[in-house]
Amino acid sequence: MEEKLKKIQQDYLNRIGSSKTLKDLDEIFIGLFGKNGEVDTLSKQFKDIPKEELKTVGPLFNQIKQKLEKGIRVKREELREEIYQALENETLDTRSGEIKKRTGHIHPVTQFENEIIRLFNKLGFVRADAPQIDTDYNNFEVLNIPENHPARDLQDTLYISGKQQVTNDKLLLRTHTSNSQIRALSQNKPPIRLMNIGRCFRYENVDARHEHTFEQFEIVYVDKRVSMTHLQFLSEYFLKSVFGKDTKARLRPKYYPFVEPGTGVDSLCIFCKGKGCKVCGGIGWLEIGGAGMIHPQVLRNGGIDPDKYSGIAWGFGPERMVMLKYGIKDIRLFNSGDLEFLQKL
């Protein structure tokens, strides 16, 4: 073992001293220190070596892991040391050449938005709005999710500090374009069909399919005789319009406090066509969106009578199916202000 932890010292500084680049260092660190790295991979393995080995292997191990540190931060000093040295010795000569033009256009997300509106305004939907900033009232409690329902977990909220002493007059970052609902019953009359497109935010830790800052579609439609049958062909509809005419829509029951049913909206798998792929996991299927029978106790809340009116709320991530769309991995991206990310759409 130690001769081993010999040359693992020797060819790591080897490595660190050609290093030209700090992400060439970076890799190094990661190679051993990262998760399942060099120091980790043997730590492991000191289990198995016997106690009168270790009492010399096990100094020899801390001492090679502080002098391989110290070289990484040695050579990242340097490193930097020459990038600021070459930043000021560098000079730009703007008195010749000419400056490329550069054209800007519409943001993807935003291409796909105001492509959803022109497809739900040809059935009478109108567009609404409702504020990015709301009270706990409006973006919960009226929605059928009181204080301390467990609902509440699936939406890591991010409340706003101030001395609100009333629970529903809390600030907070709405979590879902839902907060829309409330103002769409209460300040219209039936039939409603109103949608809502928006920024909405949640805690998330973020990753490639996680953001904290998102947009959310949805939409409200409210009549005599509404049923899951229009919930089905509005998926539908908005499915063929996106992805194809041979896409198909099903519903999948689901729970959501506002609605009664709820459901899961899912698209046939755009890339095998539902014979089950890594896309969407073998099953044929991808979930799109959550839906359902808006909750007659919501309806109350907006002033409609549940016992004449019935209604539907449909919703989704407009980044989700651009990723779809485009063959995106990373929902980072959007946010990113990556000019040539954006500019190869």
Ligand code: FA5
Second form
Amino acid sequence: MEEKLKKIQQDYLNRIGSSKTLKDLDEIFIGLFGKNGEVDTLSKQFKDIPKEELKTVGPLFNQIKQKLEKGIRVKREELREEIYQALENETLDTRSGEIKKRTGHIHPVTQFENEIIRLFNKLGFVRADAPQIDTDYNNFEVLNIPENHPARDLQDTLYISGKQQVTNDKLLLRTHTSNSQIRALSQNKPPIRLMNIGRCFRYENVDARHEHTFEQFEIVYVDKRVSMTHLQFLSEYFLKSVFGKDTKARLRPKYYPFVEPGTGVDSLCIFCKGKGCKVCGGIGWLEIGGAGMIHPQVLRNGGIDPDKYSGIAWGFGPERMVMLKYGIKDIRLFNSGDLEFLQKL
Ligand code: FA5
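Form predicted on its own done; form predicted together with the ligand now:
What follows is the entire complex, opening with the chain shown before.
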């Protein structure tokens, strides 16, 4: 193990030394310290090492971790310095008349969100946002997801230091816009038609479909005799407005602790119209979000009598829909600041 650690150290130091950009360094950092990265994988192997050997391997492992962390920090400073230097040496001749005026435009995801807000405004839904930094209670507990509930594993959470001052509850970056549900229920009297749109955060293994920072849109609709029929109608209304009249919505059983029954909301694949293609993985349908009838206990938590009222909650990810609408292959482009990409949309 000792030899292995030393070799890993040398390999990474070489890679750090030959990095040319800050992005290279970010990739090395994630490969080392990210979820399922080198450090994670190595720590898992410690349980198989004999106790005696662990006495030397343990401290060596910590030393190497610190050394690599420092190596990345120092190299990052060096690269930054080079960038500043290059900027300082750059000159701009404002007399040449070659500076073109560039007109900006609203970010494509924001444009799409504005469209959604208009669509649901027409049905009488009013916007009521919830905070991005919230308590564990509002994000999980009140939604039937107590500590140690397996559903928490589906939403890897970024906790922040410090506690809520009054309740002393743990604080976190909300993992979904469903943190608006308890506010919608407890601060309003039925009939309730509210929508919430905004940023959510998860400690994700980032890839072409998963961002650590992404948007969600959610509606909460409570009244007498609200049923799954309303859910089907709203899903169809929404999908047809966005993707065109020949789209269909499908509700498929899916488990979320705060709704009963719970559903995944699928759209007929807009590329193959249900025949099955690469984008939908041959299924003919694409999942765009989750929804369901608000769980009686959640209604009760919000002070609403489930024997008198019923409600639906419905939430999905706008980025994934914009990706479908414009054929964008990688979700990371949205927050990349890449002007070439943004100007095309
Ligand atoms: C939820 O977050 C539930 N709160 C949705 C819900 C609301 C269910 C109301 C029932 C009632 P889920 O984790 O499946 O569920 O996420 C919903 C949608 O958010 C996904 O379909 C996807 O479009 C988007 N989403 C989730 N995680 C990411 C991510 N890391 N990057 C981009 N989009 C994401």
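Numbering follows the first chain given and starts at 1. Heads up, when I say rigid core I mean the largest set of C-alphas that superpose within 1.5 Å between the two forms. Bear in mind the structure is a predicted one, so any value in this text is a computation, not a measurement.
- The rigid-core alignment places the CA of I28 2 Å or more apart between the two forms.
- After superposition on the rigid core, displacement of the C-alpha of T229 between the two forms stays below 2 Å.
- The Cα shift for D246 between the two forms, taken after rigid core superposition, is smaller than 2 angstroms.
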